[in-house]
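Take a look at this single chain, the form predicted alone, given in structure tokens.
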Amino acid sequence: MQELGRLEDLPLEYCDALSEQNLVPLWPSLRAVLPPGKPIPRTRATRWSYSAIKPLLLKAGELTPIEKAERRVLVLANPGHGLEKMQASAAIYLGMQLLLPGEWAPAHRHTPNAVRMIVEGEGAYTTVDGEKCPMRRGDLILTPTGLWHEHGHDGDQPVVWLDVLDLPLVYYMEASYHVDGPRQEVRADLGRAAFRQGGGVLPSPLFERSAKRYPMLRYAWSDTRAALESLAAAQPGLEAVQVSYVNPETGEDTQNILGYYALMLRPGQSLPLPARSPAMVFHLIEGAARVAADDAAFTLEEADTCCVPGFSKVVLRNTSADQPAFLFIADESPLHRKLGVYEVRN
């Protein structure tokens, strides 16, 4: 490959020349910007455990009212971002948020697309576009662009969840902001019952669709565990027992940025993952599993979170002999494929 000049080969009379005239020149950064064969990911392989997170969590809940904190979150920072930074990938932000009994964090709406997947606790609720969705362990909640949400806490145990935003990506589109409002005038029936309990029909009153871009607003683990059992029963051949979280109108990503999937591994299980272009991050909600990528391997119990730059080999092992492991996935696919930029190399 062609050696390319320097900066420092230039003279420096040159170089402030450019400089008075805001110019850079590209070649001494062109490797940097464009690296043969494949990108130079700053995301680097990292994990969070969630029994060290979990009693700092409680800490900020001692520390730190609703009223001082309006959202209680410790981010889960990549170091090879920069923990100021304060994401686990280029689009991915990841933070674990607490609500305590009797807590209600404000409503607001906000340009980032945003889920919460339920890492622990009952009683807890999130208001979104005027529906009230209950809070259970492994349920996902979106709370899409654009839409008010809220949260709630009517029972006596500590409430924790993930989330998960497209927020750095939107925030380097400099397009990031949010807007506070008034607590939200819950509705009783919006239509989207139909949409949970669909046994395969949707609703399409005079033969049109619905009007809502996201006629489902919450997944139920009870539903999507009891979806990849049947899935594994009915193709025990099947390698990958996986299921993806769509618009149920239309079987797209539910987001525009980010994609989301649940993973069940048989017991003792070893699943390995072709390298793709996207980072990819994984939450255990049960059972023991392992989690290698190139040079760097996890092991996760319940609750644990990891994520993995793109192009990486992944191999996801179930720990168990005679437990199945159920994992939560998010990923950047739909935003690598509205780019083109979308790639698998076996």
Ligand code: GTQ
Second form
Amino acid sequence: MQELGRLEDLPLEYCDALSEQNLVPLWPSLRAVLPPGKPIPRTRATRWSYSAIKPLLLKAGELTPIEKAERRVLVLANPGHGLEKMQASAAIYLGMQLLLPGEWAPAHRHTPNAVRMIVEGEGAYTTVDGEKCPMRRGDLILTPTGLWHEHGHDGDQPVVWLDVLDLPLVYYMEASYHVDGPRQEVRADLGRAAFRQGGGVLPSPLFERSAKRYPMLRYAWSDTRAALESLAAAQPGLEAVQVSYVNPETGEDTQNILGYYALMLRPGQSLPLPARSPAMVFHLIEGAARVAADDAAFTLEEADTCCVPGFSKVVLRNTSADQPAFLFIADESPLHRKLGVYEVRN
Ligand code: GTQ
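I would like to compare: after the form predicted alone, may I see the structure of the form predicted together with the ligand?
Now the full complex is given, and it begins with the chain already shown.
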């Protein structure tokens, strides 16, 4: 490959004359912005251990009252991007949020999309667009772009959840903002109950399909886990026992930018994943697992989280010989597909 001219090769006066006119020569930076063969990711394979996060999060509960935090979150920041950027990957933000008994995180809505994966504790709820969604371990709750949401807690133990947002991308697009609102009125039944029943039927009053872009907001872990177990039992030869969280009306990804999945590893199973362009996040819901990505390898205990950059070869392994392992996965593939840059390499 041809060596290109460097900035230092140019006369200083010439560089100054360019800067004066807000101009920059491309050739000294061409290889950096268009590297050969594959991207050079800033995203570094990184693991965050829940046993390290939890005491620090509980300490935040003592140090900062909810009124002074609005959202009491420790951000899982990727050192490859610089911690102050608060991003796990190019498009993914991760945060661990604590809500103490009796606390209330007031209503707002914002342009980035969010989901919550509940990690620990009982009795908290998120009200999204008037629907009160109870939070239990492993549940996935959507708070899509523009929908009002607030968090409350009627239980007696701290509740912790993992927030996943597409904030880095929306922020980079200069499209990120929020609006505060009054406490939402909880509406008793919005017809969403019908979605949760499954059974292949959807509400269609007077022959119309729901006009809602986000007809289902809470995906109960008990249902998702049961789906994975029955899939594994029905297809003993199936390697990737995985489900996607989808809009039940359309079968499309739940959100526009990030994709969400749950995966079961059989006892002792190793599962190689193809190298794909989107970055990925793995969060261990249940069991014990190992995530190897190119040069990095992490052991995940329950509630641990890691991310790997796009184009990595990943191997997942269940380190238990007799128990299944259940992983929650987030990735950037809806975004990559829409942009036409999605790639799989084997
Ligand atoms: O719970 O609404 O981690 O607005 C970051 C921004 C959580 C939330 C985050 C948010 C929220």
